[in-house]
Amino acid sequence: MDNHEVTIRSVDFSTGVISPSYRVLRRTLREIAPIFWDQEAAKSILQAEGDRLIYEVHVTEIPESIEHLPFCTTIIYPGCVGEEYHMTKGHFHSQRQRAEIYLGLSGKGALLIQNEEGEVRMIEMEKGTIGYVPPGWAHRTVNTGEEPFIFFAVYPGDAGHDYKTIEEQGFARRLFKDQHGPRLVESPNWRK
């Protein structure tokens, strides 16, 4: 029998942060720059601006093991490089059979989903919406807005995070900003 203790959390829907909080993971410009299309664009912020802070993750102490269900909420700041939105680095999970729930709580975003063969979907997000990541698909959330793009992700806690497939490969589709809006192109340099 599992002897992790029952627990009581609360989740500021307009800031994001639980409470009690265990633990904060940021993600700065300088640390996650590869990711973007246009490293130029990234180069001229890190010498203008220094470190921006791209997005920051909320994470619980629930056990990562089969029998729990870690949550947490992840923001993602406005902004964009180059045309490129702000966005997490994204992952396949270490056991490509499971899935993932995200609840949109707050800010406008999208939650892109992408398949092995680099098939590529798009969700909408905004509070209230749910973004169903399939087992088998890896996943990258955007902040298509002008606030904050707040969710709330749950998974299973034997689900382990493969960040090293999508830093070797990238997604087959990339979500830039034009004057209509979020736009969906693809990426000459996605490797299969």
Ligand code: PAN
Given for the second form:
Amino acid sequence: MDNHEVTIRSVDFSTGVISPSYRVLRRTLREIAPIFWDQEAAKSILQAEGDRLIYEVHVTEIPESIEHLPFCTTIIYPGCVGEEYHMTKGHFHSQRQRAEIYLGLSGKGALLIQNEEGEVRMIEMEKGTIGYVPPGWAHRTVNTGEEPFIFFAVYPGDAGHDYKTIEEQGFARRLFKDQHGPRLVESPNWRK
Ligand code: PAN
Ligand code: ZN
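Now that you have shown the form predicted on its own, what about the form predicted together with the ligand?
To see the whole picture, the full complex is given below, headed by that same chain.
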């Protein structure tokens, strides 16, 4: 039996830190700026503040192969780029027929899922919410609160991550902050 099959692990709900973990992926505004609607706002933040950490993913060394169930946590820091909340890049699974389970640990957010036809559904997430990503749906998460939004995710090891489709087409809807809270609006540049 490999070590990763017998390792006892724990997750801190308030920080999202998995122990032991393997590495932390950090996504900063400089890297992911093109996902946001307001490119002028992204530019001014980068000029005024320098770079900004948008989210982190804590991963373990569980292999990404069919017999395994890799898991990780994501911490999305609060804030907006222009009026649009901080969010993840979003992806389809390369093997489209692979689902995923998210469990909210802390903070407040939303899970946006989108199928190949561009139909979008939103699941509001908080501590204890189980967000189910059905097979065939792209997924992106958004921090709609004032604190870090933290969730745990488990997916089949052979799912794979297709980022390219979302990089090229985007999501058909975007989550903006207005005076009454989150507002889901049609994305003017979808599939452009
Ligand atoms: C999640 C995501 C994580 C970061 O673990 O990978 O939240 O989002 P992006 O991968 O879109 O940058 C997951 O859905 N894994 O399959
Ligand atoms: Zn996924």
